[in-house]
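Presented as structure tokens, the chain that follows is alone, the form predicted on its own.
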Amino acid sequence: MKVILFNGSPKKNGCTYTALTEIEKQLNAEGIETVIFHAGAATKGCLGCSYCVKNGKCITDDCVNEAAELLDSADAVVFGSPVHYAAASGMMTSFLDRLFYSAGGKLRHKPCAVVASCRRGGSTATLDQLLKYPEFMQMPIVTAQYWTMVHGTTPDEVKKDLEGMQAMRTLGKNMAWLLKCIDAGKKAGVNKPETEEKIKTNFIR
């Protein structure tokens, strides 16, 4: 089993990365393989051109297409972002918009968790924003004993946020447990629910 943890910070080894590594340690301790992917290198937002619908990948060939290929081997994902103006970073927003539009089908029914890293405030608004994406793909949401956020302006400060780091470990344990339950279900013949063809209803006709 493998979990891909996406770091949506422009700082590859900063506070968000520190939170994700705490989750990673717990997953590894439970025998789950992990990869931390730097999503903060997304170069553009979604152009709404529908190129991906026809060609199976985004027209902007950057880390989004690379991430889409990784999803084939992923059993679950974690999306982490710093708080920028009470929202996810611009890079993470661009990354998720394009990833879910171009490769969202690869994520359907896979467990997902979201994490926010902030200095002081805006984290709950960021978590709310991040949760919109997995909800569209029928992804089970993995939680902890409190909101999945950490506080600090440096990695060392994040490590001193004992409650936040505990939430990361709890998240890792809960994700490992859910993945093992899903695996046991597969072996017992429990299949994913069938997905109906999407019905779109426009308000203006």
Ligand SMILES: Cc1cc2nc3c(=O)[nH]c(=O)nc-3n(C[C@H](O)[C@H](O)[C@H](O)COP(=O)(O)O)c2cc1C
The other form holds:
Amino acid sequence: MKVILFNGSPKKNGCTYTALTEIEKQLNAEGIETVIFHAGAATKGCLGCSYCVKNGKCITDDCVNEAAELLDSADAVVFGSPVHYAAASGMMTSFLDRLFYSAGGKLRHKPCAVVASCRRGGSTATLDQLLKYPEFMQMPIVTAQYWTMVHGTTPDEVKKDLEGMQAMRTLGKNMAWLLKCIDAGKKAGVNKPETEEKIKTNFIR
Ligand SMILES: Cc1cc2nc3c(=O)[nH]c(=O)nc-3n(C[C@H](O)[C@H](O)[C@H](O)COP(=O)(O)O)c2cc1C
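What would the structure be for the form predicted together with the ligand, rather than the form predicted on its own?
The next block holds the full complex; its first chain is the one shown before.
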């Protein structure tokens, strides 16, 4: 089983990364393979051109297409972002808009967790924003004993946020438990539910 943890910070080894590594350690201890992917390299937003609808990949050929390929082998994902002005980073927003638009179907029914790293405020607004993506894809949300946030401006400060780090470990344990339950269910013949064909309406019809 494999979990991909996406770091939406422009900093490859900053605070968000530090939180993700705490989750990773717990998953590895439970025998689950992990990859930390630097989503913070996605500097271009969605153009809304629908190239991906016809071609199955984003017209902007960067880390989003690389991530989309990785999703085939993922059993679950974690989306982590620093808080920028009480929201997810611009990179993470660009990354998730484009990943879900071009390859969201690969994530359907796979467990997901979201993580926010901030100095002081805006973390719950960021978590709410990040949750919009998995909610769209029928992904079971994995939680901890507190909202899944850490506080700090440096990795060392994040490590001193003992409650935040504990939440990361709990998240890792809960993710491992859910993955093992899904696997056991599969072996016992419990399959993913069928998705009905999409009905699309708007507000005038
Ligand atoms: C442009 C920008 C905006 C920020 N806005 C906030 C904010 O609204 N609230 C907050 O608590 N911290 C804010 N911060 C601080 C970061 O969220 C915080 O240091 C975070 O842990 C950094 O994670 P990283 O090292 O993974 O990038 C901001 C930082 C930057 C660069």
